[in-house]
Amino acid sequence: MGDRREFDATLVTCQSWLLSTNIDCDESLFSQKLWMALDRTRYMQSAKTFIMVDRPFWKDKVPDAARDVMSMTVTDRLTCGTYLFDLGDDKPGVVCLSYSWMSDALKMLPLPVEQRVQLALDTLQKIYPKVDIKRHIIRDPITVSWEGDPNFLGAFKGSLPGHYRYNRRMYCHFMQRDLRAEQRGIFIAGDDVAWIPGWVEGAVHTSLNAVWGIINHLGGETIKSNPGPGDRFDELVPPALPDE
């Protein structure tokens, strides 16, 4: 507490809502239109529950059949998505018992990890009545609900109809030639700034944009044979809507 440092440029990669909640951020750093875009970003709820198991038992074969006793499972039941991870037949594995989103994730939010595990196991028992998952568990389970974490407030961005203008404002912010002096030098990146939300590709795209912006802000430039995103911005910029 009380430590103060000054930098010529700053790259912010946290969820944008944190800039108006957990982080004391001067309003003059962004235009009101950009603040609107940041605040209207829509984050999706999501919950995951993991268990570690003694071995990848799901590879066992059904008697008198060629198929595995269990496989990756996508269902409209409580678990929504169940995923299986292993490092070899003779090594412990991990089961993501449940990966759910939005209203399905909210069903899990108030529940402790033990109850989440039991509900997931009960659901999977109905789908795989002959598979005893519980007897393979060797470690305490782990669970996460991103919307319940004060440093996330949601798992990932999910744009709504009409959000094109907000996406464009955030995505194009790294081009700061037309910004006021006090708004230059802070750059944003992450999947919630990207055109492709919820995936690492969008985070990488916006990070590359921001790095170009920082280089340009500090007086640097890319080599002519390998132009950066800002060098080709006027050619590739997403079209603006009439009210922008």
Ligand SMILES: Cc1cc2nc3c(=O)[nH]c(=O)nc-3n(C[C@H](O)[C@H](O)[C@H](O)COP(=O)(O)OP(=O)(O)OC[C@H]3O[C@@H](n4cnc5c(N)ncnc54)[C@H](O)[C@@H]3O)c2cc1C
Second form
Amino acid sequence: MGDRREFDATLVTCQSWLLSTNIDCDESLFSQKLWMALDRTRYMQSAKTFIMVDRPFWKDKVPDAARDVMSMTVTDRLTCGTYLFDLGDDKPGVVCLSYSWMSDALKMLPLPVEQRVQLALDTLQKIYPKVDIKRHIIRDPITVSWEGDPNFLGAFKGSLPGHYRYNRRMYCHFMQRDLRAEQRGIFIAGDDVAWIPGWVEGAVHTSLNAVWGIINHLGGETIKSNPGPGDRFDELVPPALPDE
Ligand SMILES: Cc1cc2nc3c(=O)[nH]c(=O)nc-3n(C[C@H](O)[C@H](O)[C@H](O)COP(=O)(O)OP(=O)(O)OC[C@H]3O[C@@H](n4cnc5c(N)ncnc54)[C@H](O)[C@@H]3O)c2cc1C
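Compare with the form predicted alone: the form predicted in complex with the ligand:
Then the entire complex follows, led off by the chain already shown.
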């Protein structure tokens, strides 16, 4: 509290909604068109619930059959996706009991972790009536609802039809040559700035753009034989809509 520092450039990589909620961000740092894009970003909900278990019990064999008693399970029941992390036969393993999105994740949002685990176990019991998952649990479970975390407010961007213009404004923001002086020096990156949200690839792409923008802002440049994204911007820029 009370600490104030000055920087020549800033790179913001958190969800864009945080710039108008958790972070006190001066309105003059972005144009109104960009604020509109940042605020209209549409985030998807997502929830995961994990347990740690004594061993990878799912590799036990079904009697009189060669198959495992349990395997990675994608279902339209409550759990949606169940994933099994095998760290060695004689080592504890991890089960992601449930990985859900959107309305399936909203079903979990108000529930405490114990209830999420119980619901998931009840669902899996119906699919695997002979497997007693509960007796293998060795630690307190962990759960995350990204939309319920004030430092996220959502899992990842899920653009809607009509959002191309907003995406383009955010994606191209690293090219700051036409911005007003007070709007230069703050850069944004992350999967909500990218065209391919939900994948780290988009976060990396937009970070590379932002790094180029920062180098340029600080007066540096890339070597001629290895041009950066801003050097080739005019050639590769995503097309603007006629009314943009
Ligand atoms: C449920 C889920 C599943 C995913 N699955 C995949 C997958 O299978 N494959 C894949 O490639 N990608 C996946 N992704 C996407 C991937 O996680 C993201 O693309 C990547 O994490 C984005 O990296 P980032 O550094 O831009 O942002 P983040 O990893 O989101 O990091 C942003 C950080 O900023 C912090 N922060 C927020 N506010 C502040 C503040 N005021 N001050 C300081 N720090 C702050 C946040 O706490 C957070 O740690 C998934 C994402 C989610 C949510």
